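Next up is one chain by itself, shown in structure tokens, the form predicted alone.
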Amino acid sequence: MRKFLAIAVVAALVLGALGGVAAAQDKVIKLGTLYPLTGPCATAGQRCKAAVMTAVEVINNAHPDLDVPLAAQEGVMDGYKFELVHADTQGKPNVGKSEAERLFNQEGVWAILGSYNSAVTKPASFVAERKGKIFMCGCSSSAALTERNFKHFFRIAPTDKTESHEFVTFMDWVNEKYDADIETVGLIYENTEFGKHAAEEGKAAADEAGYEVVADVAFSPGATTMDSEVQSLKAADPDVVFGACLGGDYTLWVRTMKKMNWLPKMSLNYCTGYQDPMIAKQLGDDGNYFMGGTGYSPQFADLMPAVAAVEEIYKEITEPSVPFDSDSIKEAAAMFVLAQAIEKAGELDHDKVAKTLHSNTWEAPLTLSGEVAFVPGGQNELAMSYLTQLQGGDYKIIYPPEVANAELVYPMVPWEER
């Protein structure tokens, strides 16, 4: 079954593979995807690519058993099918920008989805905006992306500004409920568009809430050591650390803290390696008791009942087979929203589809809120995540209290007691 479905998906997405009927060829909407398919974030990028492929498989073909938009029909606008053209950013802004230009100018794509790394999304989406074409972003989180007043840029995920305010609100709650005596904050972040803006938003939120920022530590992504960075954190010894470390950098950060036998009382992480279930599995018990914002985990199944059936298709496409994670599912949600907008607009005029995106609320069962609505600049004002804590390798919901399924472990369990 797995082999059959994988072949079917590939066949459905290859341009002109059937070389067939002229009418079918005329009803093709080419979309570009931009993800880091190689480099330090390749695993996350490959999963984001598979998520968009999953959504396109559902939209292009009739899946009446699925409770997601457009699943019961084939394609949009009376038979248009989506065709994907994939590009590799390598996680590099200059590569992402040039690939965006190639996708539009040479491949003739109608819109682009991507790019995972905020540092790549920023210049790549500028290319789309300059051309008056749509850029649909699933999981890049830099708040600055939707503060440019772009007309054709849309983002599904919460921003780092939103998460920063969630962090301090949560810290207030922990202080009150657990008499936790949290007073100080440390920041550690990659020196990129994503990391720098996350740190700025974290510092602003902490200052506003009355917490003292006692450490501000940047690092270059892909570094082979983080000894000096962790030593700086350890010397300042903040009660809470806000982390913005992607992929392997997150793993290195956690393992370096263990090597130096230091932990804060609490670690709150943006959309980082913390959210990656494969990294959590690799870290094993070392990954437990860290926390962060989470938009999806298989442990959320009861809260998002429509996901499971779609996830089975995703598992058939990914190699090795994995469930959705918090980032990849946002890319699938982005594809479903874009397709709904095209269907509703009834034509492929970019300005009309952009206006349609802005003026409606969209069904989005692959998001926690269940709906998506964009404000000027393209931010999804309904974006949300829950604060989770890794316990026994599972993402347990800790906050808000009305949906929590586990008690907070505070402070973090010291290395020598695990």
Second form
Amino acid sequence: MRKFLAIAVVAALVLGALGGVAAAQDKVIKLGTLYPLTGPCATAGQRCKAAVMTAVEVINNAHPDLDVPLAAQEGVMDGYKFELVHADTQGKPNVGKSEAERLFNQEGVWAILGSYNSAVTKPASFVAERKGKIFMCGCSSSAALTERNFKHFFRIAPTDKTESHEFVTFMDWVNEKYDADIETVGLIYENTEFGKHAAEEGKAAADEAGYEVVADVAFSPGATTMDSEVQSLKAADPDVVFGACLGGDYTLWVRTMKKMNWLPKMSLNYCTGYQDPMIAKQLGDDGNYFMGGTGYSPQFADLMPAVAAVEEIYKEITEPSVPFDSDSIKEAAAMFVLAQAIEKAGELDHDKVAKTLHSNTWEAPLTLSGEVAFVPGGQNELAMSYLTQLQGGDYKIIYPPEVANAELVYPMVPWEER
Amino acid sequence: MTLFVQVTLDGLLTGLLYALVATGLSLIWGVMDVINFAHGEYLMVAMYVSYWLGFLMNIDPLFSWIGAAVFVFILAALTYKLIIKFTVGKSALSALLATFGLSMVLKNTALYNFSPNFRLLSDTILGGKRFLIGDIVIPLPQVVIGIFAVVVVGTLFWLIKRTRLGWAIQATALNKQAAELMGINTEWIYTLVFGLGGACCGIAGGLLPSYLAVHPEVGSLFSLIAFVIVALGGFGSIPGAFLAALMIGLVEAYSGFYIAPVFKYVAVFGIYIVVVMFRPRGLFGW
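Instead of the form predicted alone shown above, give the structure for the form predicted in complex with its partner chain, please.
Whole complex next, starting from this chain.
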């Protein structure tokens, strides 16, 4: 009898322990990340991945010193922790779509964050919507993404539409303040979902504001030369260029303009190579005086005081160690918003979490507005960015004037005078 | 008129760069019947060698191309010794697949060691330099690459046509067994040809960081264009590859400027399809 009791106690302990393990395992929310970890946009993709990892580190563990949501506690819903499964889109829509399917079907992820390139986000988020699962997008900017009326798609970033309107409003302001005589616009963009939509929105906004679009230059990403592209711009000689070129294409574009000895009076860039501080650094003086919409740069520290401490964790994860940039920080913000919604919903039903996301305003200290709120279709209606200009390698805020910390250099300083 | 001259000049300079890349491929193809799928990756390796020589030792691409060319010469010679040698005499597909595998190895080795990040050399001697004739801009980096292309292709042509070594290479290309009976060390010729083919690419890759960013995927499109050039010029024909490269450069420039930039590669690959359909041996092939 004593022997039987001993066996029963041991069995109970073993079962209890196994049960504990099972319970601990159950308290995991698997999330997929979908970024271009290789290919032409890999630098940006690697940083976006590191940004989500940073947010998960803060949410999963107690960081009471950080002034961001969920930092003080460990996990969400009384002990649930996030586990990330990373996938590489290579920046290709077909790869992104199949990886999204693999993440849901084989890895069993609960939701996906991603995927930087709008062209990839479009089919990948379609997979999520078809499955009734959540796709949380940080920085893809094509306006078309949130015009599909999807129920489970959410996007933190401002769209190209928003940025295009910002650009023309800014041009009006420059004309007024600097007597700049800006009349014509040229467009240069990669021939992808992102580039084409950015150009469409840019053209529409310029037309509406009374600017004449005199050059419309689409190019194939990863080109060996950009001579024809720059020659076409130079021939039309627009006052302002709206640019939508990513990564290496951006550097080639800038260097080809230098080679061809041509610059517009002003260059306004969508979320492109312009926003990548590493590329700006590598271009050195050649990168100066270009402009673009920017959601974050270390020079914004005073405006976003909560970022600095989180950024320290991010810097430890990135190799080489870099601060957040305008794109990656939106991916971190996306993760924080998703985690808050799960916490508030109190359960893992996708529809319930999606509904919760739609019906609340979320604390988002990693965004310029400090808050996030989604309208039907999933666009963050509070999304905003400032217009910056690279001066001496720093992103200086130029517009809106109430937050500006530098004076606009207009027109751009010609190549031979640098 | 100025614009036409400028576009023509851009096309010719781009064509000369392509000639430097494609000549090596044509040489290997012509002598050994081997389609070297790793050719674009040789270019990428050369660019990394030049970049690191510039970044770590402050050697400008204007000089570091020598290191890049020697490195890729050795890499290509080893490719023959360790891989291609075992495919000679077997199905043409085996060499093709072996070099495709090598291209994957080189690309992923670069990814693993250097990450996918773009790397750009700043303040190079040639970077951004240009001179003007009226309104026509003549970019110095491309002019220098063009001069290298003329010299390298010319030297290679002279070597093949006018020297005993060249005759030995031609004999090996025409009939390996007969060449061996004449006392030619075909094994050595093959190693040298593979090395020279790689070195041509190495010179181009060594000079390119003057204005082009380096990353593991950088060779892919160059490789495809080089295949088009070799097919257009005629397999194994060095003058053919040279002229075809100039044609492709001009087609790219004219279609890019006068039709649309996004159309330029459509035109280039469209020409390839037409040539393959109507003259599979290429414009200058026999």
